[in-house]
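Let's start with one chain on its own, the form predicted on its own, as structure tokens.
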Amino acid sequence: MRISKGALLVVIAVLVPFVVEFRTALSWFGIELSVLESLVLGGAVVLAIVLWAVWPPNGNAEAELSGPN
């Protein structure tokens, strides 16, 4: 992992009420987004560090698998 556990769960946590306000600063521009729409794109954001932080660092999942030779 790219990152601790302990750190991912602090990332997700404050990714939370940033998706909230987010919601909210865009509709000070008159885009209107549904609680529905707020968490498809929170979880697609928090799927995306998931995937990024469990993602070998170098790309190459199998380097990692066999360890130092």
Second form
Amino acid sequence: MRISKGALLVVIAVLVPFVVEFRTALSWFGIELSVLESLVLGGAVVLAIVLWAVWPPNGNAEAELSGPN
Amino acid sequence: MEVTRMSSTASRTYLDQFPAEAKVIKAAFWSSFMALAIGGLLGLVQALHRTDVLRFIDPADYYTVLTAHGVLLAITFTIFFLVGIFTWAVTTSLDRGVVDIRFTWAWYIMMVVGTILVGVSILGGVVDAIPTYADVLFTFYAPLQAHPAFYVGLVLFVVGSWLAGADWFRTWWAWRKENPDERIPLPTFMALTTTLFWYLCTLGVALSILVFLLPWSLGIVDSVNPLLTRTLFWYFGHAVVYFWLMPAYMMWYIMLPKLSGGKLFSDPLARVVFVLFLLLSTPVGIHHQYLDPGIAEGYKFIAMTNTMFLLLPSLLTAFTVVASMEHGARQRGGTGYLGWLKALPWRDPVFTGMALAGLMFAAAGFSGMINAGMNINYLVHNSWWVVGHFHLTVGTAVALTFMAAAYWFIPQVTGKALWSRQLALGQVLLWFVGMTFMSNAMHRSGLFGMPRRTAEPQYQGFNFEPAVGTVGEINAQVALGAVLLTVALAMFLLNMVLTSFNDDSDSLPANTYAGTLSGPEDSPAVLDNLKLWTAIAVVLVIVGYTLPLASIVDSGGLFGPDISGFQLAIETDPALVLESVREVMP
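Having seen the form predicted on its own, please provide the structure of the form predicted in complex with its partner chain.
All chains and molecules follow, beginning with the one already shown.
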């Protein structure tokens, strides 16, 4: 993992106010997201962050799994 | 000097160093936690009632619950924790115990007795067997009137806190005799400056209670001047915000840098910040009264100017604390413009709780600027916005910092290891998320005028659009936030209880606080001149308050134009209901 599980949890928690406030901020520009759309957006960002966190840093999953020789 | 002192006490917990003081601090913390448990639970009752998710109390009882929630959390929880932290700070940084531990127990017991009187007075509103009432809300000014026991309890609690301050001063004076040429250690300096403005601001509320509200409640005087009691309350009511906040600031200054792996960036800057709070905390209360008729706009403008100056110490704090955290992160191998953030100890609940509390406080600062602006305040005054604001300040910046600090302090004063770090980490994150949902919805609804302090606001049967979404969504978001916060509170209390019964006492951290990159030797000695800063603070109070108070007394009289007050209650006499129905349906 690129970051620890604890740090990943913190990143996801800190993301919550950004998603919630992003919805509020967008409305001032005339873009109104429904609750469902906000949830989907938030879920997508969380998924992207989790994938980034668990993906091996060099992008080579096989090498990561087999470990150094 | 500080680093040397700390190294001599390395690997020893506070309990090892000061066993007698540790007992008082532990008692103060548990008093604080009990207030937090009851007050927090009542917060859930309120949130579910107002949002119409679950209503099992009478609408009139909502205000009893609201009063208990406000008083127990804003006064009892915060100040009991504060006296614990400040006693720790003074004894640890001076490296000596209090002068007389019996005196320390005396002020603690006085505060407990005061709390019991206040609590019983409030609960009398919902328990028929208790002949008291105090549905006066946290702000308790006229014309709402409480049972005399409520005011007596408040007086005992505040006098207890005064004596606690006297205890810290006595301890410092004793240390100064032994160390005449030493600068005041930073944690003690923070405790003493905070105590000084507490003395200054509580004079207003003491005057309000002892001269007006208590005699009025006892029937000794027939009436009071509501605007006068209100102004005296707010004379204290804004400074109390900083009284809660200063222990949190202290934690951010002297614990966060250490937890980050480094040192405090600047001791002199920290002293300047606390001096500024001593000067400016009190002459700002009129900014809570922008909509009060009877106070001239010019006085309100002075209060606004003073309030805006208060942004300076908060911004200095943001700079100093973040710089200290960056220093710590780089000591731990962090690199890059923002990459150092990854090197911080995010798995440590003490660090993460305090850091997230600080982050939320930044948001609270922005909504606070809006509250403080005279013109824009009219938009949000007495709306749910204000509730959202102070749930970010006292409800997160203070409460979350205190809970995170408790994960470090309870092991220090009990000698028992924290029961679960994972649970603690989950708890601080859940509190942060829960408060995000709740405060965002409150701010949004307040912008469109949804009122605070309303048991059952009705938004059906007409077209009303709050900022983003619907009223239903806002209610759901507040209810969700309240439930998450209650779960987080239960997790915190569970961890504290199980820690107290934990047999594991291994690998406890030593009782230390952060050293400094730039120490007291780099700051001018005048910063430690407490008499000078107190005198200036008094002058500012005189400038800010003499003319408004004289004007209020001149126009409304010292004891008011025959205001007899009332006790908040809603009678549900069936005969009255029938009479009302007949009036509209003849």
